[in-house]
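This document starts with one chain, in the form predicted on its own, laid out as structure tokens.
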Amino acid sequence: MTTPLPPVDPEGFLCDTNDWTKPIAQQLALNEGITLTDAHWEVLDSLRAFYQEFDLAPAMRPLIRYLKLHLNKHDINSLYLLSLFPGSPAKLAAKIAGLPKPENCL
């Protein structure tokens, strides 16, 4: 069963971050071929907290630093995020988290 998506931009990012819900995140992830696990949700929830705190979606390095600090997991690195969000992890995670595209992501 698919969840209808609110308006998205040409790259699939939500036009309004306030439209985000967990079912919408699950649908956005499925559209990318990802089934969300607890590990995904941990990153997505932290990413949304980062956005609430700084009003921007982080690129990869700031995201990793934030996750290490707030999840208290020092083994988080770019390979870990790539395993969860293939291709461009910061960009893909931001999309699924309902955030704008990080500014320096292609």
Partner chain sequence: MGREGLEAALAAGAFDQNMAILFLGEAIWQLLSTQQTASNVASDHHSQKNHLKMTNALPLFGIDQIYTSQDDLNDFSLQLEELALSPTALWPSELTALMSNAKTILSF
The other form holds:
Amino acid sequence: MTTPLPPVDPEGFLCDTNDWTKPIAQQLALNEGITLTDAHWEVLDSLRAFYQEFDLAPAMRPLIRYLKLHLNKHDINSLYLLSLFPGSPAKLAAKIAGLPKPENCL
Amino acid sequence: MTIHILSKSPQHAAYKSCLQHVGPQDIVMLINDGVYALKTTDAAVQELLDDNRLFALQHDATVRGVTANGASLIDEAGFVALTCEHSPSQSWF
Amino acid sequence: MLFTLVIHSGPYSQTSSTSLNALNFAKALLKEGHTIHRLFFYGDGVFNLNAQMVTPQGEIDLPKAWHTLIEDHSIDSVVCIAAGARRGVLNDSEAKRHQKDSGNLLGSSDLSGLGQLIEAAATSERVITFG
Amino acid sequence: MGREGLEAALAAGAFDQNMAILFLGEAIWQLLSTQQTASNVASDHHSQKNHLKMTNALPLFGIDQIYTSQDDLNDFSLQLEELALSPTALWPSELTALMSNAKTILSF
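One more: the block was the form predicted on its own; return the form predicted in complex with the partner chain.
All chains and molecules follow, beginning with the one already shown.
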């Protein structure tokens, strides 16, 4: 079963971030070969909260710091994020979380 | 010993900020519109002149019709040498 | 000594442009036997490597002069990728990625991130900013 | 430009550099805590990012040495309490010392 996707850019980022819903996130993840679990959602929800708070998609290190602070999970590290979102976790998770495409600067 | 590089004329906030933050061991290098500082009679500029701590890029002064007025006019090689002798460098613009 | 130059000023900035100052400084330091670790073009400085710039006749062609210096001395030259994108200075692959017609980045400079500035600042003995 | 200076600071933080950030002169307005995003004021589209929101991310990027100038605050008739991130206000001679103790200074 697939959810029809709203328009995405060539890299798979939503053209309009207002289109984002949870089913769409699941579909975006599937396109990347990821089946979302609670562990994924925890990160995605935090990422969206981070963006709400700071108008900024975080790089790996601040994301980890933020997760430690808000999830009360002190064993979170970059390997953990890599296991959930292989390749470049910050960018991939931002894509699935429906955040604007990072400007490649941070 | 910081080298302060000032590229804005005395009408800019950068000019005031620069002069305000020059330490007793620091030097000031005037480039571009910064050379107009040589036309002022500000006490802070005078103090730098008295201590031989004020330098200006010869080329930039010449094209703007500003004379040395007691400052050391130097070329780019001299500017490079000053940045080697002084660290860090702080640019004001 | 090992230098990094950070260039914020465009060739035609509203207030005094220090692009030429930066260029002359770069030339002088090489002539004096020093080394350039990296040129980092940030902010309006990215316009220095806009291949589409047309210099009025009789004036120094700054993009061309930067280009010549960079190629002649094989200098590591980086244009900030985000600052460039915002101002329309893109290479061909970035142009494609952002669905624009064509790239306009002059020569062999890299479009890269701020990490290149941070690395340069940590590595170089002298970092000189031209604003 | 404030935005690009801030991004450079965030990058330095992301790369674990030991650094201080100094808001001097007009840059102090970047910290004014009453800033609002345009969408909060009128339309529902952001015209620009909320600069203060991004600035508030500095501590998460590991940057906790945040300074400003007491002299400039006085010039602008600003109170330290009006600024976000609780910067430390220094007098010019203290700022001079801060600068001369740095290995590298980047200005924006």
